[in-house]
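First comes one chain, alone, set out as structure tokens in the form predicted on its own.
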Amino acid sequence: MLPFEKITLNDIVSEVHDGTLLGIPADYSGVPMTFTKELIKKKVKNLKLYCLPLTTIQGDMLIGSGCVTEIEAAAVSLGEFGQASRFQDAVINQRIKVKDSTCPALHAQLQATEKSVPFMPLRGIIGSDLLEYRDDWKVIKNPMECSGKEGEEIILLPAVQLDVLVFHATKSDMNGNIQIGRRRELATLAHASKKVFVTVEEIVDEDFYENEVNAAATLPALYIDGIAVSKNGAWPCGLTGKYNPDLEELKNYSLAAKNQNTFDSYMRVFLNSDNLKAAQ
């Protein structure tokens, strides 16, 4: 008997409403693609995506499906398969608002929420043209005299708290702890989210905290609001230690996404497919 209640994909999808600020993991961090499919089927609107630090097929699909009105990210790309065409089309035609950012800034804003402070200082983006387009970032004089630099500028970035985070992981233990490996950005996302849901390949009959090595690669259950088992849940993206990306499927998507008509045709098939063809 598990000490927590397993939920379904639909239970997770029901927690995401129109206008939700949704946390988006990078393609190497466990992309919850079965969740994404069900979210698109729900026809949710006006999502705001916060990517740490980027998104690939997940974000592009959500944008192409008309689910997104705003995105904050360091990059939106299909990687070796080229441009994220539905994202680019939405930007050109002004269907979404883009809050252009950079990796350290995205981390810093979430870290401010982790620490329960209203902002986080950052130095490295001073001089960047990003500042011209981010009126929510404030440049001030460093108030600390001990810096040894008279008149030094520092940037203050506002804390960001996400409404919902969803990611995919290899496994949960019997107590609801999640194995995230070296993907510590998932911990940052979780700490800065109001609700956190995880899809996993399996739930195993062990306690990750009984082993020092496993414990260091674990996100504690206290940050998790629900877990759903979803076999091959990251497909066609890969999952570290479990299966590789389906390069043929990612290529097919990149070609189909080049215009809205072929994207729509691809999605009609994709949304009704199962994930059994994912790499084992």
Second form
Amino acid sequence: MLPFEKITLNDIVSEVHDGTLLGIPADYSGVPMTFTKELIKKKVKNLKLYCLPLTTIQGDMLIGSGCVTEIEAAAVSLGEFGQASRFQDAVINQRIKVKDSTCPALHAQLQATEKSVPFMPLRGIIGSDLLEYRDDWKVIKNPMECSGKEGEEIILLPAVQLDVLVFHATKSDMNGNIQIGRRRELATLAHASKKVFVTVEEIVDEDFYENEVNAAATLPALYIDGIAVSKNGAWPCGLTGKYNPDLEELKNYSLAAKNQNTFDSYMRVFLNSDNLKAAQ
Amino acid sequence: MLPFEKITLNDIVSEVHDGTLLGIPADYSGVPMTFTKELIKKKVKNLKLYCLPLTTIQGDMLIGSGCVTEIEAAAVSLGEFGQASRFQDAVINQRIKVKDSTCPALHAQLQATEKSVPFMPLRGIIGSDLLEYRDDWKVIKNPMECSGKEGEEIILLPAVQLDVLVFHATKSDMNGNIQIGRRRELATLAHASKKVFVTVEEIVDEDFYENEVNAAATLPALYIDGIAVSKNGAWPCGLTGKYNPDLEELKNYSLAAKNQNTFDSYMRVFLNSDNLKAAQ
Amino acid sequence: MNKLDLKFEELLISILCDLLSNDNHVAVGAASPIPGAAALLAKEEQKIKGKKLRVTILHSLRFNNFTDGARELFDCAAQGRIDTFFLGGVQIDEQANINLVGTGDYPNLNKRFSGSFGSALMYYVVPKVILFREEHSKRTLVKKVDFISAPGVSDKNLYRPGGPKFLLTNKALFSFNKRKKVFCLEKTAPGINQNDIEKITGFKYDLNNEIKNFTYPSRERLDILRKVIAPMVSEFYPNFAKRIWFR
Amino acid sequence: MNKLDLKFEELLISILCDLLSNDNHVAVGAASPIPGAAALLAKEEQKIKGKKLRVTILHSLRFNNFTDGARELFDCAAQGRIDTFFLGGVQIDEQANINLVGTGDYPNLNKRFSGSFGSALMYYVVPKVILFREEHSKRTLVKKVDFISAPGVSDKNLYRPGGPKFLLTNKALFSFNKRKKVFCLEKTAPGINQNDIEKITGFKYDLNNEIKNFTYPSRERLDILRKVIAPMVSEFYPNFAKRIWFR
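Could I have the structure of this protein in the form predicted in complex with a further copy of the same chain, to go alongside the form predicted on its own above?
Below is the entire complex, every chain and molecule, led by the chain shown above.
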């Protein structure tokens, strides 16, 4: 008996349903692209994406494939390859609802769930138009006498709990603990999700808790509902310390995504590509 | 030119003044005992201790030496050696004010400062007598419509910023970064302190950021105002991964501390003991 | 104690172990060798049955997998990821209020104890809190505690999924009825009867229809405890392990 | 461009570098090669003078020492530990409001851009925010932005230690007067005069008594930039470094 749930990509995909609120890691946190591929193949609909705090190709592909009806994010772009065209197109044509946010608010809403409190306060935001369109954010006057500025207005952000989080990581140990290094936003995401699945490059025959330094870089198995091995699972995105982004492929995508027809052609090839080969 | 401030124990002690709000790490987070010794020698008065979330011999010694007028903590004890007698004595004879708290509240108050918000909400506490004696805590009805329980009462805790934090760690790198391993409460403490000083067993000729796993175990130099080398600096407390607590010495202390006379005798020897020899 | 040469601590470990059989995650706080041993024993027995019980022992490096610092225990519990936790009490009262702070008229106490630790959150959020206090006397089990570190029950307008389920002393095991806000005597220690308990308890409680004696551990359980668990306990409670098993 | 064969990007880097000379900690967000290079250049020049400037470049592994995850930038800034940060804007208006979301009548936009990133906190808490937007036109510098991602100024009842101090485009450098809520033209690019700026700017601004031209970098600064900084920039903006320095 393995001490954790070793599963397949398809097992993970089967946990995502129409309407699922799905956690989306930033491009630096381990983008689960092989999972995304399978998710698109399943033709799941009405996903709500919660980005911490932004998404690049993963979000744009899901949107272009018609899987998404709502997205909460501080930014959607293709980074140095410019704007995320499928996202832009869906917004302009009102096919998706955008809950426009700002990075620290997206972090704080998950921290509220992490601590199991109904809300988190945050400074800033007031006076921006973001607030005008967020019924779920609330402005109060600071009720404290001994801390903060007297009478200052402050925003309360709701606790948000994700239905499912999927991210890609370098490795898990034999007990199902995940090495996340400095990407501690993945811990916050995991703490705030009902279910957490991870794709990894490999499962190694080690115990990350055997020394304190390794332990410090670890997300405990306690929060993980299943792990699937997926070699080059972030491709064409990069994976810190393992491989760089495939700049050529990302550029190709950015060009193809400019209109729906060329996007569709690109996706037909992409969805049927062999990931192992694709990543060289 | 060293890229960080290498200083002496006395330099650190000179940053602590009458009335300073001093951060006190728990017995598992690296207790700066050589610093504490020098602080007591300086005969500093009216210290306010903020324990995250508890203190053992460090707090008891400072209290027994008459350095403390106020302590905020979830617990003061000598762990498996029983009650902290100098603390008990000072409380019963009303020589110190205790702001009785609970562990998660002590964490949350620092997290408020970490995020620069005036308060943090927390569940629990309501219905306990802790609340009756805390004018700085505030109960509100949950104002959110979409998160939490409708109409639930919830506590707001004030942001607390420490004047000075001192802790002991295994090592710093050549750039003044500190290895803290899994003791991430030290990061929260540092983020919430105006000044942070660290005593270390050694400064090593490495760069902790050279690999992601080491980096993950690091508190960045950015938060540190000075580092002093102090061999066996936690003795007689332990230091994770380096040395265990000196159980015999801790037992001796617990017995001596039972009354002020035997405490005073103990301290005369302790304050003049050579730390290097003592820890062998 | 009996022909197995059972130590009384081993009996208490066994009683606690029985309370953990349906859990997924048991956490054990500081200075709790008997609950710690009970949790590890339950984990080992579940493993033999092919089931999994996660045990987090704060005082241990090996059995504490948290990596988010000292606050993770509380966050994790508040998230509902811990089924069972143990709390003590200088005083415990009729309504399961616990006092870890001191006796007398706070803040003018006669006797000061350590403090409330994490009880003022853990007692609210962990579904099954087991109160464990070895001393069973009118001094420890009182009508009303002098200071409430954490209350046994809360008003409806609070978020409170957690609370007391059991109270174990060296003389008796009580369950707690949250609706009626009252303890119920379930089991007594060997040689102790219902009347004895009444004489040494400072509060009123209900009686189970069928009050049993503490169940002795099976030979098999005792073997696991002594051969497998005792060496583990040595890692984080060396003094306790030495006193019970290794002297 | 001149006899040093100066690239225009190098000139912008040099102008930004001059704005950083009294800082202790400069942070640079995503997709900002010119600010990133300017910060590293300032750090190097301070080092030569025996002074220390800390530079955090988010997009880099080597120049990003944060270990508390992606939120640490925002926490660190809110704690007051970052002196200078750079922000851009699809539109920037007269009161230094910035728009990173899109043009048109939100949410019915004509054109959608990435989103507000961290601006709705960073703009409030970092004392010296430098707005950097290369394109200088009536399209980018407008009377009133279509959507406020973050406002240039705030009411007194808000906590707002931070805000805009400068705006640099490929044609001009403005300072921002927080009290008067107005930009002030300080410098213009080579070959551009005050009238040219007026024609291409969509908002009103004050004029400095003595409007200067962009100062060219010294030979020494340019040497440092090309020999020391350019290879560093290659690590985190390879395409930019290649285009400017290595082709």
